[in-house]
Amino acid sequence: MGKASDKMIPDCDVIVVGSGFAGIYALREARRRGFHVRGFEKAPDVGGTWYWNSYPGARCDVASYYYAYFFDREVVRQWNWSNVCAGQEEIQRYLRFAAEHCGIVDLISFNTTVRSATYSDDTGLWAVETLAKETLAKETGANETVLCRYLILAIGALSEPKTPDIEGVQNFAGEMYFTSYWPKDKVVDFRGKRVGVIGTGSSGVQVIPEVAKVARDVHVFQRTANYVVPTLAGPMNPAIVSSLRENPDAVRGKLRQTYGGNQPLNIGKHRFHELDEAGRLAALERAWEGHYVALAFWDAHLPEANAAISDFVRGKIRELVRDPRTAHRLVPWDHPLGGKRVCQSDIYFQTFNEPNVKLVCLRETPIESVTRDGITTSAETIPLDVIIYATGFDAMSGPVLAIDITGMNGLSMKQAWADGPMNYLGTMVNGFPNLFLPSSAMSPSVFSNMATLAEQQIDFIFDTVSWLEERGSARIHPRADSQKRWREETLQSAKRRPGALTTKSWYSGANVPGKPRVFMVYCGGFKRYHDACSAEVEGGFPSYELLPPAVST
């Protein structure tokens, strides 16, 4: 395939990178709307994050009733979930089922990484450079540069693993695993081994109890204590399943009118100030037993209600963990519930009651280095056979910046986002025409049901593309003032969320040394976000700049 400068005619209309929830639906919509489309996926199968995160205990923390597609009636009616909180393997099978049902698997080049994307001011085309897996490249010569008019990076918010910022990681002689990139070619056996787990976020909370069931010893290295609440896991309710299958289109519409793109299975029936102290405690106990403690009150978002919920969960942690010193260290004293992502597990805290599990509080005894035989803290050297890094991701902006992207006038995305991500409505960046970023920064993203968001954003993207095609205005990007306004609106929405701007978290890039501190999630609610997108379509995209057709188009 020739270089971008050698060609004036695109190889396809649309390129979709990634094949998770957003990527599969984007491929389906592109073909349904009559575009010539190609897909690229670095994994050997569809699933995105749900392909790679296959560590023991991995499961969804959003109810399977709604963590699913609703664009196709048959997909809704033919698939049967086994659990309210489906596990990783089941979710990946579901995404494979949906991809096959939509007939888009043959559009995807698997085992292929996108290295760069370069925009041509002269032609208005994107040149996407791909690199196939080494063995595949040797057999087929599959590396190529593909030209397209529209580029959709459906690469997810949590897909770029965070590199451990610990001295000596490469020195360890034992087994080393990452929850974000779990091995697919072998069964990992922890029986009788000394295992260290670094990280107590969502993946750590899920993997630690599973490892502790069989390992000889488990040392949990905790940097920051987190809130962990009971899961929604359990058998599916046939009545709810039946109601969802009656009219999937109506369900789809209703989800977009909610705060989180999700329909809570239960929520407190009273407002916080309607209850006295005894009534609040009773409501909190009911919510804990009913697995909806974060929504114990109708107005749980109020700072005083959030504070009561936070204190209640702290108390539950101290009840569940028998050793007072360990319990105290597991309590998140430094931030309110929701300041970081709330984890879910029915057995996490109880795991620390087991004799083979020890908590290492890194605020008291930080890691000094990883050695050949284990981990050295400021207090001791801990011998280990296995280290699991549950250290998470370079979230939201990380996956975008992992690709070498160059826009108008040679501007790179790294330059455009040097002070943190800037975009409009979480999908487009000034200076990068016809480049779309679903699930990226400044959208509801991880504060919403990602399945609902995937459908909503892809619909918005293709409504934009179709609007352009109908008018012969082949290129579009947001005005600089529009994305500045949206960044400010994102900041203002975060100010109304307890703990959002006062807690160090990956929501603002605090987990990655040197990363600009910018709060990256829109907290204004899914409905308000959806309405803002709809207003652009209905108003003829007033916040964007239309560029004249280039020579090639």
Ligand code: NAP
The other form holds:
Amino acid sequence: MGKASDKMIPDCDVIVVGSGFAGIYALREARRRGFHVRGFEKAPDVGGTWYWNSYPGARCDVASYYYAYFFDREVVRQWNWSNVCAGQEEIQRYLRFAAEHCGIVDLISFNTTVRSATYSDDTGLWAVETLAKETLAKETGANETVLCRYLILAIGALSEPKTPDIEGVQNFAGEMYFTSYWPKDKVVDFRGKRVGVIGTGSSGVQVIPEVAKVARDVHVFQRTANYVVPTLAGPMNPAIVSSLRENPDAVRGKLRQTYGGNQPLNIGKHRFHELDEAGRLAALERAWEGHYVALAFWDAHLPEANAAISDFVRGKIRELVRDPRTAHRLVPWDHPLGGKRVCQSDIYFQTFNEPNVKLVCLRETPIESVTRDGITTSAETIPLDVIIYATGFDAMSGPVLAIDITGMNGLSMKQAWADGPMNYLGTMVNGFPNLFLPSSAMSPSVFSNMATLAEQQIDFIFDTVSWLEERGSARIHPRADSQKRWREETLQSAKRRPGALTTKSWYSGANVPGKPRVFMVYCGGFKRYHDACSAEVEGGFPSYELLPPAVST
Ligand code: NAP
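Form predicted on its own done; form predicted together with this ligand now:
What follows is the whole complex; the chain from before opens it.
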């Protein structure tokens, strides 16, 4: 049991899986702190989510000023963003630039998937089994089992695409694409084609207007109508850029003191109850025009403020879409703003005014099956040349469970998480010593700026590792009661967020049939989360169990 390998000596100190924001920084930190480190990445290049999600229109909706690294002055000073909302290609190029600047690219084995990770109770080592892409394996025999003392799975929260739960997907004879896995080896040409897009979350909302610009016709298959608000896109403000460049360390520190690991570019000046009806409406209009409607009031998180903002956005949808029946169907009625991830676009609703775009409301006419020639709903068969699936991800726990992970006493992660993910401070799991899961469940995650979170979590992880090294390579894992407490705190924080627990969303696993329903995002705010991590480091990890160094290490 728990015997991963007969080898007693590790091949390296640290293994980092994944090379997105967290992975690149983890590799850099491991090397800077003097560890022998290796990286594995299933893509042929760095970027993580920003490598794979290269569909037309993909761009970030957190301002590029802050959706970036701050650990290295030169990275901050040398990089120039072209827009406040950088596009996918630019962000991927930025991550490549940062990786090259840090000199960590050569540490990564690309085109290599990690299949399993097995902990040995005898040696205290993790055996990481990799599978190189077939072609590479033929050339180099590159499939390996590598032993390490610390394992960091920087594999992202939204990297395991959800298998479409629709009958007949494979029967379709036309072209089929997934926003989460957009082809790299060809330019997809929609000109003159009949395209169906399934899904109207953040990815669908971005891809639909781009496809509609060129396709012969577009059918949008919408199950749940979503809130879509104006983006922050526009030219960079040179004054903000130079202020960030002056002292990146200070910016980094300040971001960690905020609620969302981010500095909103604008926020309503007034509290909701300070204003009368007319004042609220004026504040909402200002915020809509100023592209910060979700923060139209200083206390926008209050249920009554949230309800007013939700209503206001519903009204805007009715104004923007000419056909009243289509507008009515595009209005989200079953959840408040923020219950699902708020989408951003300046052109989404207007797209439905184009003659080649048709909304198919799946609440009225559900999809029955995908057929050889198109999609059949309960009302009609729609012939299509192309189907785009913007159907989302098996979020948070999905990427972790896609790897066959076995911890102490032969306990698998699938067993440990049978009732949904459990961890402490979003990074470590009881029974899985020295295994770290940045960007996974129970951290501020997508309610925060993921770039700020990546740096903060990797710093926390390496502070943990350094603390262990000072104690002779000991091993650590959180106590079961600590992670129970943390799950409860995550749940309590969600109760204070409008719509969090009443909306069916991927935040709670409700988008994947059969997935345990556990709210997976910590809503207590970045500062509070960061303080809790710092308290562990400063207090000598009181919520963890320290295991003695294994004999061999
Ligand atoms: P998503 O938010 O989960 O949206 C998936 C969409 O597909 C939903 O509209 C869903 O409908 C629909 N769907 C799923 N299965 C379906 C089925 N069987 N039949 C019909 N419709 C189905 O996924 P996403 O749009 O890829 O976004 C995921 C997350 O990635 C976002 O929330 C965000 O955090 C991140 N993201 C960010 C950006 C950005 O920064 N700009 C861009 C893209 C993605 P229901 O709602 O009814 O389930």
